[in-house]
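Single chain ahead, by itself, as structure tokens, in the form predicted alone.
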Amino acid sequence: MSPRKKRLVIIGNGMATCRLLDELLERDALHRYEIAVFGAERGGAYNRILLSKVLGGDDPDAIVTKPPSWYTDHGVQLHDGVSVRRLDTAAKIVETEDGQSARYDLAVFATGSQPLVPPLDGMTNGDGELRPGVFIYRTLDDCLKMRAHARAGDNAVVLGGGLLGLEAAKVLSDAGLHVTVVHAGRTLMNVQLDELGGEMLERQIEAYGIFVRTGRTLEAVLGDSFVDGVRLDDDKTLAADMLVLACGVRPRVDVARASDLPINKGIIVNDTLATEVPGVYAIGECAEHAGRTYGIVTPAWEQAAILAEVLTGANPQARYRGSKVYTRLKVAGIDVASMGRIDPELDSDEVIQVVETRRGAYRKLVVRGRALVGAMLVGNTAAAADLVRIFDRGDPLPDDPLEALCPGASSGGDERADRMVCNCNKVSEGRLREAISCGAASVEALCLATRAGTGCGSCRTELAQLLARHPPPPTRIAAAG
């Protein structure tokens, strides 16, 4: 008689859950578990990184990674549009906001992050709801509401000069709106870029016709029934038919807190992604490992693979040791890459900067001996893949570190094969060329075969270039008899 399957419940249905399901099913988890997913949003999982495409007019289905039918077809129970209130960890019961309950044996928190919403005067109406014209930019539903409201010739203010805010600003500007970005930091994307890098990015953003106000915050939203302006902290006002809030995020831990889980900034986990409460785990942006939370997708996917190894018994000794953080993105159409430390930490650290004023490009290396401590690229990211390989593997830099900014200059064939093309999924050039040789003749086919291009999508141009340089072998046509 086969043992009873345990019930595995996953709370949250974002990108971390999407990858965890793939990793679990690859390891035949359904032979061991009944899997149920609780997601507060309606529908299946989608790629949150690509929300700007929907804001720009794409069909929402274009960014859906797992439609509801996928869960049914793969034997996973999906409870969409259902918010979890708390876990009763003693009784092992999931309690939902609508008063329902469900048993579990193991639970995984993958609740992601929630947006930071400043308490602005005039932002809400009498019942506490956002006033018409004020939008939080975080979900697929948010994008659809913004898209329906935006009209060419209107004025839009975007609060927040990080990735999401700049993406929203670019899409709205392309739709014919007059757009102003208001950012509290001295420079844009100040988490990923130093001051000079932020200034170079700002120049390029303004070249698109977007206005930027850095070092400023909003004090109030103006208007009666509808938004018609905002007041800045210097008492100046800006006309606004819509206000988009993209002020950053923080780990979503409200359900974990209600469940009496250990929480600092995020849900505290060990190297197996387990909390101190037996049978309860956490991954992704809501998890805090070794005192650190991550706000990008790659660590979430690395954690998903480790947790799947542990839960299925495929490798019970698998351990998560933290992630090296690097990002390679298109920010409002501008190539940006950042990895490691963006400023020196030791007096002995060497900083190498290359500024191309006419091209609007900026490249920076932070070097310790022959080790790459950090790098930053704005407007010219051709060397990003080679730098990521050096940074990720800890390879020594060339005697002249400037050579590292010349892509492929010192790389032989084997090193080129190891070069990381897709940072999100850690897909090398060698693996991509192998997929091409096996018949992957288009970018979509490469994405399907290797997962490259399915994260932030910034490497898709390079996938097309690889196909052009290394075309697949011609299809053999049998001779007629």
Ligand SMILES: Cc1cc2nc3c(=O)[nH]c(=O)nc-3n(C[C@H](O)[C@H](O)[C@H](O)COP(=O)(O)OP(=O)(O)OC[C@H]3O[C@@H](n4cnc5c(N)ncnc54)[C@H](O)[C@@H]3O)c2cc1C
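Positions refer to the first chain, counted from 1. Being a predicted model, the structure only gives us computed values, none of them experimental. For clarity, a rigid core is taken as the largest C-alpha set superposing within 1.5 Å between two forms. What changes on going to the form predicted in complex with the ligand:
- After superposition on the rigid core, the Cα atom of Ala62 is displaced by less than 2 Å between these two forms.
- With the core superposed, Leu51 shows a C-alpha displacement below 2 Å between these two forms.
- Once the rigid core is overlaid between these two forms, Ala440 counts among the residues whose Cα shifts by 2 Å or more.
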Contents of the next structure:
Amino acid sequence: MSPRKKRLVIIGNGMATCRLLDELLERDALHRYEIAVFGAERGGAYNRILLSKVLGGDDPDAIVTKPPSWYTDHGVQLHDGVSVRRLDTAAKIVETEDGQSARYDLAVFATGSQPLVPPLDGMTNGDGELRPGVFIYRTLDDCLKMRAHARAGDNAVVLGGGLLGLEAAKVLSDAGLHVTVVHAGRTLMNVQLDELGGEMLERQIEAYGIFVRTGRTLEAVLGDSFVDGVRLDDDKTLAADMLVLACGVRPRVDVARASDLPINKGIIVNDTLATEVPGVYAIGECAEHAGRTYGIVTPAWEQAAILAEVLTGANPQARYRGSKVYTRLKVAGIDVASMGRIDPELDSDEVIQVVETRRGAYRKLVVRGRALVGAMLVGNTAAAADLVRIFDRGDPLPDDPLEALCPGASSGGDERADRMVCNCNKVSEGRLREAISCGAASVEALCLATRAGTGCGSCRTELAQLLARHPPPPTRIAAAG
Ligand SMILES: Cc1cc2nc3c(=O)[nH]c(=O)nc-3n(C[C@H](O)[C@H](O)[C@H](O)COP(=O)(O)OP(=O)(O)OC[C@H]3O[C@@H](n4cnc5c(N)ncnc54)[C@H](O)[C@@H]3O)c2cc1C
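Having seen the form predicted alone, can you show the form predicted in complex with the ligand?
To see the whole picture, the full complex is given below, headed by that same chain.
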């Protein structure tokens, strides 16, 4: 007699869970497990990275990666719109906010992050809810609410000049709003860019018609019941019909805390993504591994793959050793890439910079001996794929490191095959060319075959160029009769 299937409960139905389900099903997990997913948001999983498209007016369905029918078709139970309250880890019961409870054998936390809401005067109404006109930017629902509120000619203030804030600012400005970004750092995106990089970005953002106030923060949100302005820390006020909060996130650990799991910044996990409590795991932005939490999708996807290997027994010795983080993004339409250190650390570190003031492009390497310890590119990211490969594998830089800023000049045929085209999914040019030679004849087919282009999507143009340069072999048509 075959043993009873264990019940695997996943808490959260975001991007980490979406990938975990794919990885589990690819490894035949349904032979071993009944899988149930509890998601606080309504509907199936979607690509959160593409939320700005919905904010800009796209149909929300365009970013859905797993509609509810997918779960039914694949034998996975979806409880959407249901928030988990806590786990009773002794009795192995999951309790939901709406008073249901269900048994589990294994549980995976994938509750992501929650946006920071600074405790400012006027931010909330008496009931603790955000004052009407104040928005956070994390979910489809948030975007639909913002979209319904924003009107051409209105004034918007965006708090936070990181990726999310600049993305929201660009969409609102494109919709005809007067937009001011207020950012506490001296320069924009100061986590990923040095001061010169941040200043070059600021010039380009301002060229879109967006106003930027750096080195400033908010002291109060003004208005009676609705927002009608904000007061800055220099005592100046700005009229505002809406305020968008994009000033950071923190791992969402409320359910884990209520379940008595060990927590630091995030839910503490080891190299198998297990918490100290038997049968309970965590992945994605809510998880803390080796003292680190992550705020981008690639680590969440890497963790999902390892956890699936372990839980299905496909490779029980698979271990997660942390992720190398690099960012390659389109920030409000401007190409930006950043990896490793943004400034030198040792006296012996060498810095190489190329500044093109007219084009608004800036490229910088931080070099230690022959090793690349950091790089940043603003406005011209043509070298990003080669730099990511060098950084990721710890390859030595060319004798003249400046060559690394000129893509193609230093790499022979084999090296180009290793060139990372899709950062989110770590797909190399070689893997893509292999998929093309096996018949992937369109960008969509390439995405399906390799997962390239399914994260932030910024490499899709490159996929099209690759297809044009290396067209698939002609398909043979069997002669009739
Ligand atoms: C606007 C925006 C742009 C971004 N752009 C990029 C980018 O360009 N590149 C990049 O790499 N990353 C980007 N990110 C970050 C990326 O989206 C995250 O890294 C990724 O979504 C993390 O996946 P996750 O599953 O850990 O968390 P999430 O995708 O946030 O999913 C967590 C889910 O858990 C649910 N949940 C929480 N608590 C409970 C509960 N108690 N019960 C049930 N469900 C619960 C939440 O509702 C949510 O649906 C962006 C994020 C945003 C918001």
